[in-house]
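Have a look below at one chain only, the form predicted on its own, in structure tokens format.
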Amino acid sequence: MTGEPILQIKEVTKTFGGIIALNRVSFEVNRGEILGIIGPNGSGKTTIVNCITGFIKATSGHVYFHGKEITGKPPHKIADLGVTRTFQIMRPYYSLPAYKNLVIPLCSPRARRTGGWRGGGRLGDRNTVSIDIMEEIGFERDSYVPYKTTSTLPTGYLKRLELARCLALKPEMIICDEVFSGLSMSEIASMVPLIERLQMDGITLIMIEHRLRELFQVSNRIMVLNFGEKLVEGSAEEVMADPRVKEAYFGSEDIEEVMSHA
């Protein structure tokens, strides 16, 4: 991890009619770090992800990636720069075999440009690379699972497939929206080292999470949103000790009780 910011969010505001979903939110993400973003439901977490990745356009403010403004660019242009994301409500191609979900991003201009697949363009080679990536992300290569119709996969595999599709684009940054959500404790336990390995491979991550214990385990820094505003940021210990966080995020509940069920 370096002190060099790879992503800069400056005074981003998003309104929906008379509702302010984000109010002048500013923060930076350093190259190679994992930034965790937490906050109660409706605090603006997914909205900031959508603004960064181009799925919605900020009402005002600016987003910079490697110092170049990407505000308002469409999602495919932002993905082509190396910023990818998973979705809280997963969006695979359910009717295709699981591995075919990766063949599609492997055909993208970025994958071709960065060497995301090899072999001169033959479809069979992309199929092989798809299976290679899926194996790295936790699919059993010699099982039938990668070849199953995606709609038949359980949540744990669908979450991994979301990450695999991101990796097929050779990203510099992955934004994970609730990647631990819906997983069993054993599935989460196997997902944590995977997240850590992505960071060791040089990928910068932003993680939106409600599973606080696991998030704090992998994150270098935490930012708290509340009612569309940045409340505080710092280490997990600093954030959890802040009385504003205890009041806004946890209300009157005891912090240890909340953490024990996180």
Contents of the next structure:
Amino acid sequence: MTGEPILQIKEVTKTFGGIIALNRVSFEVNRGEILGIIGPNGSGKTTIVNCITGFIKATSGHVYFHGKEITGKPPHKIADLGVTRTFQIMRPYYSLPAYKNLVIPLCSPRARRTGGWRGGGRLGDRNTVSIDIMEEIGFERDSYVPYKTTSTLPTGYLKRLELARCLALKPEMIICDEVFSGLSMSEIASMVPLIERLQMDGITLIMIEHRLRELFQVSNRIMVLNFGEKLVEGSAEEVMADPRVKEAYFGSEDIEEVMSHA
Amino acid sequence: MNTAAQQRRKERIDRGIKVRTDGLYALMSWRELAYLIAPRSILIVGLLILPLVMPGRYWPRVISIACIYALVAMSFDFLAHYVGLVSLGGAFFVGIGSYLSAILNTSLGLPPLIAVPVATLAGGAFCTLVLLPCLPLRGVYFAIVTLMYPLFMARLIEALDIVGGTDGIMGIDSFPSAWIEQYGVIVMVLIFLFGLRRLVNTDFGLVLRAVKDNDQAVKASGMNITRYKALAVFIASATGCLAGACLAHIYMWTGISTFALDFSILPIAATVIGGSGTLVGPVLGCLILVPVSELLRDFGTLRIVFYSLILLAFVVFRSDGLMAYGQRKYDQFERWTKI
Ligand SMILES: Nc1ncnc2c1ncn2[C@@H]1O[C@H](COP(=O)(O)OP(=O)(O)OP(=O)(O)O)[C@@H](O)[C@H]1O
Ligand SMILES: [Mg+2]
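Having seen the form predicted on its own, the form predicted in complex with its partner chain:
Below is the entire complex, every chain and molecule, led by the chain shown above.
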């Protein structure tokens, strides 16, 4: 099901003043797979996303996409290559109607190049396309929701909007930074099939999660970060059996919940 | 224990004509058409008639100057409200535009009607180029840096004694006729007003507003925000340069006073009074503020006090400006209801 590596992270280190947020982290992501990244709070998960997508510059180390180095490129160039991300702290355009949020990525060079969408004609094709994408991601087309001001939407919709922004770019890869957090059990349950469909559409995913059970359900491989270092990597069972992981998560609710279901 | 005053409240009801969809007008009747067109036509006709009803030669000139300020104020409002770049450097655009047009006219012999558009475009390009390093700055930092630009230019011209030094440039040609001079700026104000309003409603304008709302998400959408900001700054600075270029030909003189703080501050005050984010508001604000400050000229330095009081009153009592207030009155009925 999964193919050759398309994203390679080599020895990436990031320090903030004295804090070592990432310490020589290396891993690969294969085409078409879902890689889950877990780790306690502050273990550097968001930092690795920022380093890959160019939002912060790694202190040292290299990132390759399709074998080409993308280290140090500005975020818009990396997104233009098809590596998109969601933000842990959601970043919608609060003052705009929800569907207008997608008109912006649809204006990007990548969206215009990858065609599919029929450009932006005078009568607002982009608006139509954005409603289409929103329907795909779980907004009801005929309800008022897509037309509401974004700031009035509940968290569940904002998380979907984050994903929709990535989809508008016809991405090769989506890095999801905690799309499940803050959602109710039923909302997560409705998101899981969505994630599975993205994978079937051939999109490679990295999913950062604290909700281990749902993550294990969708992901092919798991990597564990702790204090900015990679602890282990492997299948869900292998990872959870590792004593170091248990130690890192000691006392945390995440693991107890999973263990109690295991 | 309710008093009489507490038992009634003001009720606001929409006039109920919502015919504007995205770029399409679905008009039901002449009344609705009139309802939509009336405010626009009052503005257009009002502006065109204004110089005719003004007595003497002095007041029509005041209107021209008000229009010059209106262009600068629109440029400020566009940048601040739709792109999120609060520029205190209106005088920089005015100064560059006026010096460029003056030089093109006096040294190269270009007639005003050619020098002005060339100065507008070239000045816009020049201002954008020198502001490029400041584009990543945000909020107060961008404001402070842009405030320095005109001051810097004025000192540079003074110290190096270039382009006329402290005397300025004299002997600039005036516009071919008094009519062109009078109506040229008025028509320009109208063109830029409606042009900018249209622009901010396109997808390009939407991206600009997104940059203001949340630039990280725009970057994550694969767009180069510096390019968008630079384009917006070009549009705004070209508007300001046009104002400066017209000024040079109206006064037939230019000097370092075009870099003075007035051109940076008055447009901002006018925007506050008229209503920021409306683009029309700043124009109205200038049409009020400039004549008022002319009337108060007799009071000498005391007029600053009046001036400050007006501004203070607006900030405290009508902080959303005249336009927002007027729009509410126009779009909604108000009546008292008992509760
Ligand atoms: N901009 C920054 N400046 C200074 N320190 C930072 C910065 N960003 C992150 N850090 C530090 O780097 C470490 C890793 O942070 P990061 O946000 O990557 O953690 P995380 O794994 O995403 O945590 P969480 O599960 O809470 O989202 C933390 O100790 C954090 O305090
Ligand atoms: Mg995080």
